[in-house]
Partner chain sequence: MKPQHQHDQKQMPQRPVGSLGVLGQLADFLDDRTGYRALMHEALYERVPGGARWRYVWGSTLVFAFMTQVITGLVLWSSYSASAQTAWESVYYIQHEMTGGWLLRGIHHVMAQAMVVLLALHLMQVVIDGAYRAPREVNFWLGLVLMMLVLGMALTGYLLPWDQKGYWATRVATNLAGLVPLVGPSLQQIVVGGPDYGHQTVTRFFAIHAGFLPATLVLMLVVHLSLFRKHGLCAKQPITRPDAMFWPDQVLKDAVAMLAVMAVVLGVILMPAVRAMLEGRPIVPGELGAELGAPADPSQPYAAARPEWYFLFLFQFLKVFEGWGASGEFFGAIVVPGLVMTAMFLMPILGRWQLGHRFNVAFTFALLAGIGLLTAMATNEDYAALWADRSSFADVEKLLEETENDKAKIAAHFGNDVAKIAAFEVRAKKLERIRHSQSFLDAVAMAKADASRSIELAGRPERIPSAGMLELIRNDALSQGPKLFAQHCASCHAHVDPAAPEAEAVLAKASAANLHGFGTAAWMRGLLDPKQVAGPAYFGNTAHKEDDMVNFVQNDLTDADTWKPDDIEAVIAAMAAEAGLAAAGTAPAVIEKGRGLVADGDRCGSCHTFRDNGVAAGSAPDITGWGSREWLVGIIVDPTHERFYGDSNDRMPSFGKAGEGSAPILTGRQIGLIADWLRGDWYRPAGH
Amino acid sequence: MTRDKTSDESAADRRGFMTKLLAVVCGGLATLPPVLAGVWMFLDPLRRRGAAATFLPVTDLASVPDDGIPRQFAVVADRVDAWTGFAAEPIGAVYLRREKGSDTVEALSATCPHAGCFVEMESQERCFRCPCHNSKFTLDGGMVAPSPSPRAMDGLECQVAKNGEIAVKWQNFYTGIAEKVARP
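Let me see this chain alone, in the form predicted on its own.
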């Protein structure tokens, strides 16, 4: 029995094609998991939602004298930046004040609503002043005209626990706009 040369070549071509096809499929399956893992890690920070505003402990009532003068306190919390976690890191600052004989505490964000700089307390003028663009605010956070700031200082919700611990509902707000809009 003699075989036809074309049928031998055809069989060899089919075997070669199947070998190549199997190599491509195996190679594709081998590279798929690392590619998917890379895409997953690249998109992971985009899938995370911003943290909702939460009450964070700032200080105790004894640290805020009842003289009506605001005092600055750091807001400290655990923070996650993309894949890296930071424990007990300052994430902002607030001014706390209370009036004579009162246990009610008022909280103002130390961030200027104009450009996001930290406002400073001017004790001689009894006001807040932004060092970046000279915005000026009253002790209760009201805007002093004329001012480059589009709105008054941002007030924050504040709670005083029975044990005297002061917690502030920490939020960042968009700067440069007249409306007080919380950032996600």
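Show the form predicted together with its partner chain, please, because up to now only the form predicted on its own has appeared in this conversation.
Next comes a single chain, given without company.
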């Protein structure tokens, strides 16, 4: 059995719809601020940038013998971690290496380009090896295929001052990709 709606009834329907709509809108509006404020703050880290890549003094020429064997050095810098400021703290490590008779120093970041473990020197095998997934690298940081790592170890810019002081441009790179891209 069907019958046409009286105008009264359709008015009631409209009111009913408006009520529902209003209820949803009001409720939604009330909940929105905490959710938005929450998301806003939770995404704060996206705004944060690492310290700008600068040259940091690491050691001096005398400590890097010219025998082609890399030596590991801590990179020390002032560091800010959210609310804490650290003065002169070890923030990472580099390998420095010098060829026979050469005054140029090559610097390699100790961070594995595969997934970020700490690459170690294998003096016996005369190579670098990452203890996590066994990526191997030659002493000058080159890939030893086949390797889980998508690229060679990350070289860092390196300056040797007249007085022998070695400074390295400290940078972090994205891991797991073929290109060497510095993190902002």
